[in-house]
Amino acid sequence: MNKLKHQSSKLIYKISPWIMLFPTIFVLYFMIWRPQIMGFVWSFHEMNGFQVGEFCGLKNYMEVLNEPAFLSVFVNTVEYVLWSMVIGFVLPIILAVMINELRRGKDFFKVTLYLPGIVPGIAVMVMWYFMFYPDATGLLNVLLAKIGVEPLEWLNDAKMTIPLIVITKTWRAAGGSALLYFTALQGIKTELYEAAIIDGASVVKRFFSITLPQISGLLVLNFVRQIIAVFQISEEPMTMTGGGPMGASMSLGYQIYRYGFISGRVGCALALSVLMFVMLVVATLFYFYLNKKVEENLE
């Protein structure tokens, strides 16, 4: 009897973690894994709306790749990522270091920085759209008029539209990233900075020799996360420019939306989604490979 009871307790002990994990696995399966697998399989089929038709092989993929605008849209998407590295990746680090160096008012600035992140995304885009409005009634052009500068085209200028959209996205997201970096900075031992100060290290030298190495893990993680997030950008160009002017702000994410919900080419939308997934996986693996090589050389 005791042996049976012991075996029963042992079995419960083994399966109880799986019982607790079951709700999470259930949600992951139906919300993430199943749609991704189905989307991949359906991308090789004719799609009549959202009804699965006959197997068509690589037809949907060839249609996407043979689109005259595919290369320019891909280049636009890469440009979004590059501008986000210049504008959106460095700024949160600087803000976190500045807050960390403050003697007073840290809580005030932390709350202030995070406020844009709780504003609804559409509201943020519309607000910045009217700030960038190209005629004399746009807020920025009104301010420029005060100092005698002619109104600028802003989002109607093909060379400016992507950087301006990235600024909009950064304004909303930088606060959250800055707080993550600030939390990481709080975990750095003050003795390291004190020793560096005694050795005569400047602020810049302390930043590069202590701060950056200590938060390098978070930097790598956020770097990859930002590439993935910005590569899929779609809401901002859809709301602020409609992909214009002349396709200058069109992104792969917005193209997927247009395929699926405007032109009704669901098969192409699925194929482009799979292509984007593959591109991101390859880019991420390549980045981790380079990062590993750099770490090995440093050792």
Given for the second form:
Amino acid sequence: MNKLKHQSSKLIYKISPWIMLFPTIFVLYFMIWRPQIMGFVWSFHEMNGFQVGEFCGLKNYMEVLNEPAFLSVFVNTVEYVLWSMVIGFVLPIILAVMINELRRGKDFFKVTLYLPGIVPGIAVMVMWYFMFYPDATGLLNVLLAKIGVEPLEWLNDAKMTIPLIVITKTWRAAGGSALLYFTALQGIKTELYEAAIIDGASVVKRFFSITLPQISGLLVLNFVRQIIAVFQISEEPMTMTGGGPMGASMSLGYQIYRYGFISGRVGCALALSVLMFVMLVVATLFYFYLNKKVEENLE
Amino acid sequence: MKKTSSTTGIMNSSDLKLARYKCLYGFFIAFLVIACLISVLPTLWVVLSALKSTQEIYSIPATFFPKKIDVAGVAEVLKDLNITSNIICTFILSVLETLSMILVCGLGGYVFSKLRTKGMGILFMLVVWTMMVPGTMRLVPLYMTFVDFPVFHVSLLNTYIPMCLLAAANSFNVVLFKNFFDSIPGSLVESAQLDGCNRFRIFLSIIIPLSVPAIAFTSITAFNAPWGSYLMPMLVITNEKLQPIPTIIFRLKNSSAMKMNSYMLLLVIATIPPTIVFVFFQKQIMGGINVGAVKG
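Please give the corresponding structure for the form predicted together with its partner chain, as opposed to the form predicted on its own shown earlier.
The complete assembly is shown below, putting the previous chain first.
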């Protein structure tokens, strides 16, 4: 009897890690792995509402690719990424380098620049939507009126809408990214700078030959992370422009939502999801390639 | 912070004696001050607008500061919004999401760190790979999962379970916890084992108290998330009384019956809880970002 008890407690001891791991595996399976795989499988099926129907090969994919707007939506998405490189990627680096140079007040600037990050995402989008409001009540038009400039169309201007959405995104995230870079900059050994000063390197030279290479790993990581994140942009256009004007701010991510939950073309939503996934896998592979290059350069 | 000549900056104190670097330094300060103004002013505008009367907010020329702050008027607007139940629901959602995230990711990280047995190496690799898998692609399959949850065949619509499951399915936090637990000496766990603690109790009474920094960082993020994300709750919860504040914000954006000042008040309400969290946990938030950065 005692032996049996001993054996069973030994068994419990042996499988207890698996029991404790079960919740993690359960949620990852049902929330990430299964939807990912089933999304792929279902994209080859006829969808009746949210019910999976017959296998239909590449029909959904053809429908997505033959959509006249597909190319322009894709180009828009790339445009989002490019603008976010110009605005969103560079600005935090500049801020961090500048804060790092300060002799006093570092903490003040760090905290103040981080403040927009506290405002919830949806509030930021709507807030900027109203600041960009195209009539005389929008904050920015009020300011323009003060200096005697005619009100602008802001988000309703097809040329400006994507950069403005990127600015909104950057406004919220720049402080947080700047903090990251700042920590990395603080980690650079002072001896490196001292040696460079002894060698007579100018300030500009020190920046390009010490500062940038020392944080290049983080830069590459954030660069690729940002490409991947911005490529999936959907909530911002959904909230701020509804994809307009005339589809000028439509993105692939928002198109998935529209297919799935507005126009009821669930099959198309799934197919487009898979297409986007493939594009992002390519981007991730590119990251590994870049990362390897950077590491080789450092050695 | 060191204030001696050996700063980590690019310019040292002898550079700063030169006129052109003095100018550059001045330019940096000016740039940063402007950046700070841009960071603060929009939010300030929203807060001030929320305090204005309906009459004032539509007056032309528009004002920046409210002419007078009428607390009773604001309270009236708040009452008209009729969102008390939604505020409470968002709080409940925040707490539930945070708890499920800590429990699931914490346990997972604990097992991967301290109780690794055969076969778990591959699983951990999978978890690490999961961090890379982009999320937008799962939107539709996830919704289908919630309409008819596999195996159990129940609909999870109009419950908070989907959001809790999604908060718990955070591979990044599993890895973060695992890395954190790796720094806790194994001898502590072993001595507790000798004292006859079972593994779950060791987790609760030894590991959790030692992991306050990791828990603080991850729970702050988890707690704040429901105040900013609207999409999944909007799809899953159709009962308006149960919808969290962000979904209400999204839904009412184009409502013509909505007055600007009451709408701005809604934005302020969504911002208050994360702000309180920031005020109390500023150190953890600003330091926690580095916790995430080191392992990225």
